[in-house]
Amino acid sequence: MSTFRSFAKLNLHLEVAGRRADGYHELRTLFSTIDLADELEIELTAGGVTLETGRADLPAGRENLVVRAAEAFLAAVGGGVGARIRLLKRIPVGGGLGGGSANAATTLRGLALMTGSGPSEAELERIARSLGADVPFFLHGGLALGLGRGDEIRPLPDLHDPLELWLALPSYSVSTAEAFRAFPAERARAEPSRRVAALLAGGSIESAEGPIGENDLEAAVFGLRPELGALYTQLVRSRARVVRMSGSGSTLFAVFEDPDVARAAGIGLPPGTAWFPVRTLGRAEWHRASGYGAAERGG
């Protein structure tokens, strides 16, 4: 049995470039892993896939991306191998932190390391893409630019210094499909922002106006969920240096100059809103903390 940690993500920047022919939206987004993680215990078996979640609100069948990821991987390698998986959930569900996608990618990477005879990296990417637009990023971790549906990943060098952030997680979620349906077509960007253009040209994130940019979906989502817009305004007024929505919501993240001011900002937030600090993870730290190095050594 091997144990892996499955880390969440934030979208530090998100721009929408219009609707694609396949019905999805063209995106340019800056992903970063953060130090908030689920845990997966994986044991190889003689056949089949079983998942234990220990929670009534978490499906243990094919509705769960972990099961579909394991089935897709094992079908690709063949040989009658199976997997028994236990998921310990810490990443909040439905907040746009990518927990389900991270779990799927960790399952793929973990099984590849444990079997030692998995599909090629290109095949892993293909399987990940078939599971969801965010899943490919979680095969790479660290900081990366996501293009296309967000599933065309260009890994970037780590930030010079990790970002210290505070997350506000409301008790409700936002439907990604509804968020994109509410996005006005006339606001789509024909050209990349200066930040993304600089990164596409090979510039560093520090020289590309910094890591935290904009989120083109904010206005649309705040229209759907005025209470989230009110939470955003409350955080802005709490002396945060920057406040941003991650992905299509509902998670907001904020940067403060003073940790005491940050802690105080959590007082008086709407009932049910979680408020806690996180930091970004570089790629090497993410790889080590995920448990992949131990699996590579056979530990």
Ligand code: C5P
Second form
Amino acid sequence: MSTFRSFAKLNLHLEVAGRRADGYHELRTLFSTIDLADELEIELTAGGVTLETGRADLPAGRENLVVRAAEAFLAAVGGGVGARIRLLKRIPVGGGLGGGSANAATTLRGLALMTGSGPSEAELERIARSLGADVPFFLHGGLALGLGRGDEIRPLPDLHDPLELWLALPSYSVSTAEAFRAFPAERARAEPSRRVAALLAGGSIESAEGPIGENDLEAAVFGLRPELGALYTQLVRSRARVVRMSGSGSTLFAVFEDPDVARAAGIGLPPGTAWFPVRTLGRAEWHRASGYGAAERGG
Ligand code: C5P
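Given the form predicted on its own above, produce the structure of the same protein in the form predicted in complex with ligand C5P.
Full assembly next; the chain just shown is listed first.
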């Protein structure tokens, strides 16, 4: 049996380039791993896939991406092996932190390591994309640009200094499909922002206006969920240097100059809102802490 850790992400920047013929939206987004993780215990068996989550609100069947990832992997290696998987959930569900997608990618990487003779890297990417637009990022970790549906990953070198961020997790979630449906087509950006253009041209994140940018979905999601817009305003007024929504929400993240001010900002948040600090993880640290073995060089 092997244990792997499955780290969450934030979208430090997210721009929408437009709606595609397949109904998805073309994105240019900046992903970063953060130090908030689920745990997956994987045991190889003679056949079939079983998942235990120990929680009634977490599906253990094919609705769970872990099961679909394991089945797709095992089909790709041609049978003769199965997996028994236990998921210990810590990443809040439905918050835009990518927990389910992270679990799927961890399942793919974990099974590839454990069986020793997995599909090629390109095949893993293909399987990851078929599971969801966010899944491929979690095969890479660290800092990366996501293009296309967010599933074409360009890994970037680590930040010089990890970011210390505070997360505000409301008690409700936002549906990704609904968030994108609410995005007004006329707000699409034909041209990449200066930040993304600089990164695409090979510039460093430090020279590309810094890592935290905008999120084009904020206005649409705040329209769907006015209480989330109110939470955003409350955090801005509590002297946060910057407040952003991650992905399609509902998680907001904030940067503060002073940790005491940050802690104080947590007082008086709406009931049921979790408030805690996280930091970004570089690629080598992510790789090691995930349980994937010797560190891979990032960048
Ligand atoms: O790929 P995933 O299942 O996470 O996406 C959920 C939904 O979010 C999609 O069905 C689509 O409606 C929307 N979406 C989108 N553009 C993206 C990613 C997701 O419109 N790049």
